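First, one chain by itself in structure tokens, the form predicted alone.
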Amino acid sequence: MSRQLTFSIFRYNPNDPSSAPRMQEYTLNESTGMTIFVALNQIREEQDPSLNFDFVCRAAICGSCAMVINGRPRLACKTLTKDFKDTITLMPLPVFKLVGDLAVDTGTWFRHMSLKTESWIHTNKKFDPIAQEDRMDNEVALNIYESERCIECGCCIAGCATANIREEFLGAAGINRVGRFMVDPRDERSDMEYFEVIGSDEGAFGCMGLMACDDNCPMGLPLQLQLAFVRRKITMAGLKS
């Protein structure tokens, strides 16, 4: 016999002055396999149409469904029911602005994340579409590859103290972002120009070693040892300097 789940949900629209936020329930069947996207899915089809949440591609590879599920930032589609007691709790994610219900915008945030760390290949090269690509070595490319796995979810950042107090923190997003540019040859800045742009406590400096950001990654990225990476160039930069 399948259980009976009730899921307490937040609910709030920041655009209705007569919205007011809450915690609504809603209770459904457990069905096999189940997954939290799954039942948000079964209560807006079945029960509350206007029940509001982000998803796109239902596989753990956009990031778009991330919330706080019980306590912890997690993807909805990532995330089965089974793995915890028949009462669940939905919250949106903290530090972004929300939209509605479990939808925030995580997009606006990460746009300025990557203008702020010039998330660009800089190269004075100029490009030549005829001429063949530049050979790199496999252990290099793995190392970008590691980094490029962020799907951008903000997890990481949700589950941050300091993002959660500082509104300018880059967070783990944001110097993993700069520690993929690092390791790539094709870039052409300088250990000091990294400095420049991560070089304080809104970067590299301001985390505080929770590593909640570990905890919380999706992707299992090695968000920690890319911050000490990222702190350990930086830090020699400005000594040098």
The other form holds:
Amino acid sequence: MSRQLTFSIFRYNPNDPSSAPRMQEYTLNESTGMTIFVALNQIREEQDPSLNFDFVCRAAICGSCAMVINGRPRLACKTLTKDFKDTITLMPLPVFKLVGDLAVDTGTWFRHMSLKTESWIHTNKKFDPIAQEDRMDNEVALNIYESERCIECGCCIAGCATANIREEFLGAAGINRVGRFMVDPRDERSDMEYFEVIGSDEGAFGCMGLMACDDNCPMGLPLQLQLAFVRRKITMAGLKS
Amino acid sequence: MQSSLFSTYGYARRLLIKIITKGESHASTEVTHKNPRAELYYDIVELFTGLTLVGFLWTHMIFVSTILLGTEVYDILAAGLDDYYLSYIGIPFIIIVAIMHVLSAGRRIPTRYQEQKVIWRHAKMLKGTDTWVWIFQVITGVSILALGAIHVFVVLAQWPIDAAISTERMTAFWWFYLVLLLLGEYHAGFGIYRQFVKWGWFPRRPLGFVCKVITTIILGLGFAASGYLMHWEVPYEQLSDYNH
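What I would like now is the form predicted in complex with its partner chain, since the data block earlier showed the form predicted alone; can you produce it?
First the chain shown before, then all remaining chains and molecules of the complex.
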């Protein structure tokens, strides 16, 4: 006999003037290995086709299905229902623009962050498509890859008290992104150029160290150490110049 | 020449990007009178004043707990600090450092009603340990500012320090010192933990464990010293005029 689960889900369509924010309850029977994502699909198919939520990959790669599950930002596809009691509350991620119900627009935020942090290799070298690629130390490559594992789901931003208060804060995703370019030997930006990008309240010094990003990152990125690394680097840059 | 041209170009390019971002999201480009390094300096002042105050608080409790070695040792230490003018340098120094700490760390306190609402709702929703630790840092910090000021005033008003005066104070106001000890050591223990988390090289869990162990030891010393002072019978000739 499987458990009966109650889902309390946030409903609101910002594009419909007659819609008011409310919580709606759905019940369904738990199946083996059920994830929140599976449950949501089942609700949409069997009970309410109007329910809005995002997903693409179902395998914790795309970062689309992030939502607040029982108070914590998580990926719906990576979260098992068996880890919770009978009632599960689902809310959309805060900070990001609400599309409807559980769907939020993380894309605009992350595009802004990418532009703000200038997330591309800054180099004077002319690209030669015929030449052999420059070799890179394996350790350096792994270091870069470690921060590149960010899937831009937005859990670190939604969990961050600072980002919730101040919308211009770039959060762990932004600081981690800058850290990624700092360790990349191909990027020729000077320390001062990095300081300009992130040496302010919007970046490294806006962080209060509440570590909700580190606690809630679905990819398990070492955000505590990465944030401290960037803070030290940026501090030295600011003091030197 | 070329490099200056490039840097002008670089600046223009950055500016352009900021203007583009203004169009499509909430950030904007603006000219401010703010020193671009202001936040850096604030953060460094917060770090170093915090570390200094933790060092001071822990030393303070170790000094107080010399009472456990006997009232003579306590009196010799207090008189020694006085004779070599260490108190006269140390006390104003610590007061200045504390004020700088209030100004730098206090800038993070959400003062607007709207921010307060967001913080409380967010903390209750998330149930994140470190988020709650920070909220209690703010509460304990503000309380220490008030209670610490009273403590400094009372001690200076009855200067110099000796075991007899300390005993009188502890007997009369033990509840005050109990609250101040708990608040102070909580704030210091988690404060140093939080600074290491923000700046350091070590993962949080072992760091938190070490900070809790040290705080427990310091609290133990504080309780023991307070208990000793409260149970010590002050010899009649050492009683202050106030009690005669």
